[in-house]
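The chain below stands alone and is given in structure tokens; this is the form predicted alone.
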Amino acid sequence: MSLLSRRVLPLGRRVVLGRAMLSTTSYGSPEAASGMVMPPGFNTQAARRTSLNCPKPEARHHADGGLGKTMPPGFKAHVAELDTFTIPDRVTGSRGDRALGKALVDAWRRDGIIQLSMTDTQRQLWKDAYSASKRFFKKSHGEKAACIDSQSYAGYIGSGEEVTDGIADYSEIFTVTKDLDMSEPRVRAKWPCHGPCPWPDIEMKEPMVRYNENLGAEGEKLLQLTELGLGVAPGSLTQYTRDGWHHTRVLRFPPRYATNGKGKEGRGIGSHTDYGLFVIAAQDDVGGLFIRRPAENEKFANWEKSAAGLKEDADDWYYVPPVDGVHTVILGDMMQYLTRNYLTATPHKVGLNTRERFAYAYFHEPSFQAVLKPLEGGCGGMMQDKTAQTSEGIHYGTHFTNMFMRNYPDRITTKRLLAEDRYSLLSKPELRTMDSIPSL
């Protein structure tokens, strides 16, 4: 489909430590195992948002500098034009910190995404580790297929595999969950997701691994900003992330005209929430990204009820165009939990463009064994919602495990996770106490 007229302006971006801006230009066509112990979450059903208990400042508006040009074909949607946060090599609490912190917060609340300045070291980690994404899509199937393990959800996914609200996603996926060895206790006592990473080559494992340690503390300092920016105490959220489940999700689309007809027509992913605290993201030049603000009409707890498929097909969602140099990063469903609704879960999704489209997605998450409690004051005491929070708290290393037999219910690890009834394990207090070393 092609894309309505549009007017072209010429682009100007700032790097600053402030707000961030949305235009409403819209662009786009106009529609554009027997008696086993299962996990919740199998129906998917659309949920809502709980509300947020802040005023939300009003964006600006303006032209968006022809940055629609690169919008999937068959979509509408606004065009998000955000301005640029640069991040400090190290975070002391200052005052500058503080009000960087809550420009942070500020953002995420008023338009559920930020952007990040990459650094020179960055912007060859992500060329580093785009070459080495290209160069293994390109492998054949057979060769993909064989980078699988049954014990973590690590490894190749091939298009069609993944479902989000029942339908088949045509995104293909490398998946980089913890590489843990065979001998490790967890792996050893057979835990859920617990096991090794099935790398293709080193000339793939490098650039990855370098790359997410660099995003790991990239991450770090953005929980210590958003804690100065929340108003809590030091340590509030950065306590869940020792030994934190850091996973990437390297992410390969076809061009729209290229797909096995197994999804819907022109879906790369469908609208999901995401599981964990937030998503740091790289995209190439082609374009396909989609979030929704965060609106107080919207109620949804993706931890208690599944969130895929929310209002995917409505018109209010903002195109995210590819800019150079930059990170985006969108929130993720336990950082709702942990703020009581003040700061909430981005929806996003990805339609296909009119060429093939690689994407890198780091999420920076708790610990496996960590049982999250929501935060106490902050903000001035607004965060203070109780309809985010249940008595017994939420298991991180639960909630992902639910994510992702969803998400992929034919996968080998889920039938092995379930035949072997692996998922008893996770009431067990050593998955539920940080740094507990399973007992053999």
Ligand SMILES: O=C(O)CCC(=O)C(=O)O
The other form holds:
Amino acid sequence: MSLLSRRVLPLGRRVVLGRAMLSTTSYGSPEAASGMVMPPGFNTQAARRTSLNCPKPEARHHADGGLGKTMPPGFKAHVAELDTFTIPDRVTGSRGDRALGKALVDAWRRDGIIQLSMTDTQRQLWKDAYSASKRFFKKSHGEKAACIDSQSYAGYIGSGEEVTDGIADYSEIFTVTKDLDMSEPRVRAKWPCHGPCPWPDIEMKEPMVRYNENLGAEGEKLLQLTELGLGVAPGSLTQYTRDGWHHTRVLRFPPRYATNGKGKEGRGIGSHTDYGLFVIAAQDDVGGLFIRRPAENEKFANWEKSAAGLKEDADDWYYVPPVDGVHTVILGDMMQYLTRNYLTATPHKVGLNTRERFAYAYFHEPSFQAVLKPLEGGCGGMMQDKTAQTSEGIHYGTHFTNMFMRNYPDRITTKRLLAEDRYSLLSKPELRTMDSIPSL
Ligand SMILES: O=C(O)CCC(=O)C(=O)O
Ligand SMILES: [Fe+2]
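Return one more block: the form predicted in complex with the ligand, after the form predicted alone shown previously.
After this comes the whole thing, all chains and molecules, with the earlier chain placed first.
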């Protein structure tokens, strides 16, 4: 059953402008579900029918078109069916681009997440990166654990090593940050987080570098469209991404009952927001991602006070089922700060499923050196929430360093950063200006 209403926009691009959500509760009693208040934009009829008549998971799967059937066991959540957009090859500022930008902004404000259809090239890039990821995570623990660097946070993170809100996550991760060799001036000057990416081999490096380049271009187009959708001047957002501190997390989640026994039982990744502008992600067909929709009564600002653990055990999460051939895009802390809470960072978490799960999350970020200031004007004066404003701005490099130190307190990189007092460099003027970064 499709509730999507589609409209063809100029330039032959297709964008879904209609509502496209189905929702239901899972594992709840029929009474509890029927008392549920549906957020605007949701298909209440379908949800009511589902919740009243289909209390059992099997029946529910049928009623929501099968999308909920991959939800990890033991979770209570609505099932999200999301708007899917197609991004043009180039953003020119045309009427079609403006309409698309507005539709993207509206969808993020409503759902906190959108889907982008993958091009044929992207499908291939994801396929290659996925194979490389599977190959890597099959290696012995010793081989994987050797992929570590004491200066950058790039490389392997073992299951249970990452900490979210004080609890170990069972994800296994390979993080990719800017790959800078030892002779690079910023590495020689011991800038925090700057150093090589300890790739295990060329078989891992090549497909991931290619995929990240493609996603980098996608991220820039998305930023341009977001500027158009917000009605702010071109460059208002893209000025910050020159030499952007883009990075990637290549993730594997063990099956639910095969974790290493650290911490509480069976947690994928706890509730958190990500740090920068957008996260463009692909996932395999297993399922595990949950998000929270923006809500007036949910205020957080992760750069001031940790949003990790937010509403972890609440019932009103939205499960994001795997959909073949799409990237999902959620928003990060810096997008929230820049837009004064008009676009909020998307809280999300990952549950462990009955099978192992692979995902690829590309983070489109400001430059490490960028000092961000909230946007002025835009959206007919709607971006006015002064609570999100820190007058001196936010230095992205400091935010990134704080977040990684918090997540990996015991990592060699954190220890070296502290031992060599690299942290104090973050306040030096040369780390807080983009003037030294050449224009493209
Ligand atoms: O596995 C996913 O889908 C998301 C992973 C995630 O939230 C992260 O890497 O920050
Ligand atoms: Fe995340």
